[in-house]
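Here we start with a single chain on its own, the form predicted on its own, put down as structure tokens.
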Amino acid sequence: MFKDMMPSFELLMPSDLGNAVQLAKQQGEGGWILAGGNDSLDWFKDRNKRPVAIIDLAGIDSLKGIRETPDYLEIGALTTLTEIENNPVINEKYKLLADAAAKVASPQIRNTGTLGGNICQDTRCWYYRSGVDCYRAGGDTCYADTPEGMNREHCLFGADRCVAVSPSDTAPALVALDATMVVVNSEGEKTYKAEEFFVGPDVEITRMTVLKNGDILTAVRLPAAWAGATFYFEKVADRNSWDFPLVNVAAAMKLNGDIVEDIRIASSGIQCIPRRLTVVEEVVRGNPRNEDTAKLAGKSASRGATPLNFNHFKIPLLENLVTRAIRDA
């Protein structure tokens, strides 16, 4: 296999969202909707990924910017996640996401990187990207789910025959913050909150979102409901200069005074999905903030994992990403 070179495709570049979704509708299986590129390019050139044609939305001015309205905070799918880390909108009544955007690989990478592909990813399952015929890939084994596989960064819940994660770092922002996701195909405009938006193996075990061939996400919308807000967002990765989130955590928390009257939170790294932590919220909600709550906030967050050979460092670290959540938000 011929690594690094891409295997020739057809790129079509339409200037306007309704062309661009009767290119996907044309195309079908064999069209690839392009974002920024940075995950798909790896597909191409690893020759495991190969479309027929390539749909390249960089040209449509209306899927880039921010606009605010007085019912939510609409970002375009192509808005760079450098604009994202630096909108002075966004630093100021949600944060949270600024914070994620901020962490994803490196400063040269969300100069290009935009929201959407961020969130649309692929899982970096190392047996599934080197094409292996995994569960996945439409095979019938998971070789990390073995007892010879190398699975450290693989998941701690919601296994259902792949074990692989969401390497995403705003996705948990996204869920944290009740976002709504805006989706466009040739039947018209749906939404879906971020929490239906993601779908595991035990939905689909061939794709991460509920985007079908045809599929585009056009926005992401944050309610007003949650500006102002009180926000956490941590990552441990392996490397901080540019690397996948072993575990990260999002939190969202209304606040009276000490008292927790309302809190979202979620984690990628450790499912499928950006998992929400229900437990915990349950947990803290209706409870002062202080060390005793976040501490047992802390050790709910890892309630019903099912660690595999190599990633029970995944409990501790959960546990005190959540406890810090907590705490220190």
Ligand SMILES: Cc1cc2nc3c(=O)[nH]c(=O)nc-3n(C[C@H](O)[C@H](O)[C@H](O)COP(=O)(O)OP(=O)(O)OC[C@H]3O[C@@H](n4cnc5c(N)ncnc54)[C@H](O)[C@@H]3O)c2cc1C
Second form
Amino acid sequence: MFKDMMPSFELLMPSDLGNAVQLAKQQGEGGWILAGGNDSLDWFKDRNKRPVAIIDLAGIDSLKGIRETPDYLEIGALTTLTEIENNPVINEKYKLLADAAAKVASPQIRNTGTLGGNICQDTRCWYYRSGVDCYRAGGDTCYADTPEGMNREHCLFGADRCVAVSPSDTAPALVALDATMVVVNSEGEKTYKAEEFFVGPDVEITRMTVLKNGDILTAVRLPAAWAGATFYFEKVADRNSWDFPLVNVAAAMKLNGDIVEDIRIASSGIQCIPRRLTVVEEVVRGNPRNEDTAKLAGKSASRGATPLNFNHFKIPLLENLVTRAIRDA
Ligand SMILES: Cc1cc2nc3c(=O)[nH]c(=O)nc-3n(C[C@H](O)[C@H](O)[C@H](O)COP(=O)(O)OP(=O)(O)OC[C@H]3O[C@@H](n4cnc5c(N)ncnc54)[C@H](O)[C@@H]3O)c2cc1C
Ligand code: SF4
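Can you give me the structure for the form predicted in complex with this ligand, which would complement the form predicted on its own we have just seen?
First the chain shown before, then all remaining chains and molecules of the complex.
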């Protein structure tokens, strides 16, 4: 009966990063960082998250925009997905990220949704989103991992009490591009490789990234080492219009003739973190890019998968996406 009516909160609108960091520290557990609001407002309207104060980053210009340096391309955390999709440097050198951003949701959501918000968004497990007291919400059960649990969208790998998945389309592209995340808090700045930035339930069940209260993601850096590589992004969802990925795949390859000299490949929708497919990389690296390698790579992608009752279909889906990524990139 209260759905769609947000509980009240204090709205704080810092105009510079220093002020935002100070406010985030002061607010502690009661604070909530807001970027484009596409994920956050769902939570507030459903009354399933009730922050005391919202720290709205929208007025901080230093968190917006794309800057090129000799070593990396830096994308401010508040840069919108539409800007990423249309940016000429990203399209020329890191098209993988432009392609992934273009597949997120709808044009309206991409116009306001930010890169930071896209990678920091919470899981879409519908039990959790409906406000139940499951493990991830601090309770002592998982409603999805039961014989009758509706777990069609849930994980193949890395279950640990929680079987939810990362729903982000840009996150696997950032893992494939070997990106670095820049995080600031009252103690200073710290950087994390994309693979360290995302955390599974075995590490921390109530969060999906390393970010704790008081932390602000300021930028994502794409290393020059992967600029201009050969890329592939594909997403499969239930609908062709906006929808979260059932499985997506993002690959970056360095080719020498038809030999794959190096490769990084990752996938969302199959684990609580964007899963780097290291077995696939080992199968492909140093080998010619042909149908046999692609098929072998596809088969190896599902090695170690433990499907739930209703998500066995994700195994051939993942295998086919990986085969296509290697063959068609
Ligand atoms: C209808 C709908 C469809 C969607 N479809 C897709 C899809 O197909 N693919 C997909 O990948 N996503 C999808 N999303 C998810 C997501 O809302 C958008 O991708 C969007 O990019 C989120 O960005 P935002 O800036 O609006 O995030 P916000 O809602 O502002 O923030 C999201 C989370 O990140 C945290 N956060 C944001 N910025 C920072 C920062 N700089 N530092 C620290 N924490 C931060 C917030 O505290 C919050 O917890 C969809 C969302 C909706 C509502
Ligand atoms: S999968 Fe995770 S988020 Fe979903 S009900 Fe289980 S514990 Fe909660």
